[in-house]
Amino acid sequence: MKSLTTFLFMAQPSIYLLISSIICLLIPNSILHISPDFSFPFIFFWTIFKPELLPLSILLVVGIVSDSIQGLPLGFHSVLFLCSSMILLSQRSFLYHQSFPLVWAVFGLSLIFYKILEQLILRSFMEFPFSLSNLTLSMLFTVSLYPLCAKLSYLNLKKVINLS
């Protein structure tokens, strides 16, 4: 049973991701393009925090189920999550020591980066509308988000240490 419980608790950064894309699939079309982002608040905070529990081959897998259940051509999400994990990665040094409020800067920061390169493959895929204020909205939504979930991953990260 223990060793149930202990993978479970690693597998938790995967399976906030799978959940955050069927959450997708609740959202209601029209507000779709204004909601926040489930997944990056995610992928950040393992990212920095426990990257060993969320590797990039585990991204790649993740994103093209996340792909697969949201009807997105197979690797939209993939090279997303790919890129700005590998991006975090590289300044994991600097931010695993700093505050909270530093920490959710950076991830407002990292979130702009994301949502660019989101917007830049969408419109390379298919015809996708662009509009200005529904992101800066999803984007308000998505900062607002971090949070919650950095403090359900943090409660979560305390107990896989705890188990190791």
Given for the second form:
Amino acid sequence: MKSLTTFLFMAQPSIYLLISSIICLLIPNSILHISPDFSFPFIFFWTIFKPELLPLSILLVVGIVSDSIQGLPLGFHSVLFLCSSMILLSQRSFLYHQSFPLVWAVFGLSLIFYKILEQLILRSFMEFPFSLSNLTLSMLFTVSLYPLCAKLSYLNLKKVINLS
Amino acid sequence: MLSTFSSVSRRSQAKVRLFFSKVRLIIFLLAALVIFSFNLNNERFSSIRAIIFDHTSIMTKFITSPIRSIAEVKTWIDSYLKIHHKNKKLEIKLKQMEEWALKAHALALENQQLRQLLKISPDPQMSYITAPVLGIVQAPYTKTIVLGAGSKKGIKLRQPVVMGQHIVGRIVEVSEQASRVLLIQDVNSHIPVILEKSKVQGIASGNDESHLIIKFFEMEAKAEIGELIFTSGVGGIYPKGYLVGRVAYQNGEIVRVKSLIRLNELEYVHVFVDMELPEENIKPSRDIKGVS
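Which structure goes with the form predicted together with its partner chain, now that we have seen the form predicted on its own?
Zooming out: every chain and molecule, the one shown earlier first.
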């Protein structure tokens, strides 16, 4: 029973990522273009604080599942997740011991790079109307969503550390 | 001496671990890039994609079911609250429809006689199958619906999908058990259309928002607010005379059209399975740069 509980806590980051990558399907169409990005806060947190719990294979698989559900070319989200993970891992040693406000600020900056990368990959295979105001609003919502995601992930991380 | 040796050993172990984690990351990134580029450029990859789609279509049904349930409850409450008012409205409408049915019958007979006189070949009969809607996928970059019928039922790429007299979209992905319809509201959807009154032709394209935007073939063409828009049949993908929507707004050259289909209420759609589609070089699933 204890090993099952441990497994469930260990698997939670992957479950968070899977849910967050497909939760956009539940958002009404009228506000969809300004809705926050739910996946990036989780990728950011777990890549910085415990990358072992969000393995690269999960980033690849969740990306493919998300693309298949959304009807996008397979690999689009995987490339996006893995690229952002690669950039974040290079900054991990610096960010690991920083205060929350600084980590939050870096999250905002990383989000800009993440969104630029997303638009670049998207534009490599399809035309999509670009709206700077919508993108800015979406990013602002994502930045304001980060503390909640970080808190949720932090509670999970504490539990995992206690269990192990 | 022993402690120094163990700390050096630990440090070198950490370095090796870091090196391998970097190698692993590069391998996964390369794998993702290969999948992405194969998916865009290789037709053989479509069978793998179809297998994945067969499995994820069940997930789509599961994910979107709460929205559908909420929409159903809302519709039920609305119809229950407005039952008296709706009944009166329907009685009036029924009388109007009876008159229209008589007129339509007379016109159909006249049309048939005139066609015989002019020796016009009859319109090809189109057979369709009815497919259940598993889920409506309105993601940030795509607007599609997933159907619970696939190649086993005769569904093929690019076949048009309708709901009554309304055009819904076209098939862009098929697996054995499921298929995906690109909705007319998607940015990658472009339909040849004709205006109800002025008979001006144009192309209705999906937009980032819920409206469609029309680009007319003629300069300075104008549309009336509320005017109906139908498919023109040009290009041969979409059948002629199906309703696309109603003009909602016009500002200069920009004409916005509102689709009359309530997506959340879609339960079944018709797919024209026997329609002869023209050959085209454009990859059907997406408007891919460099291919079109």
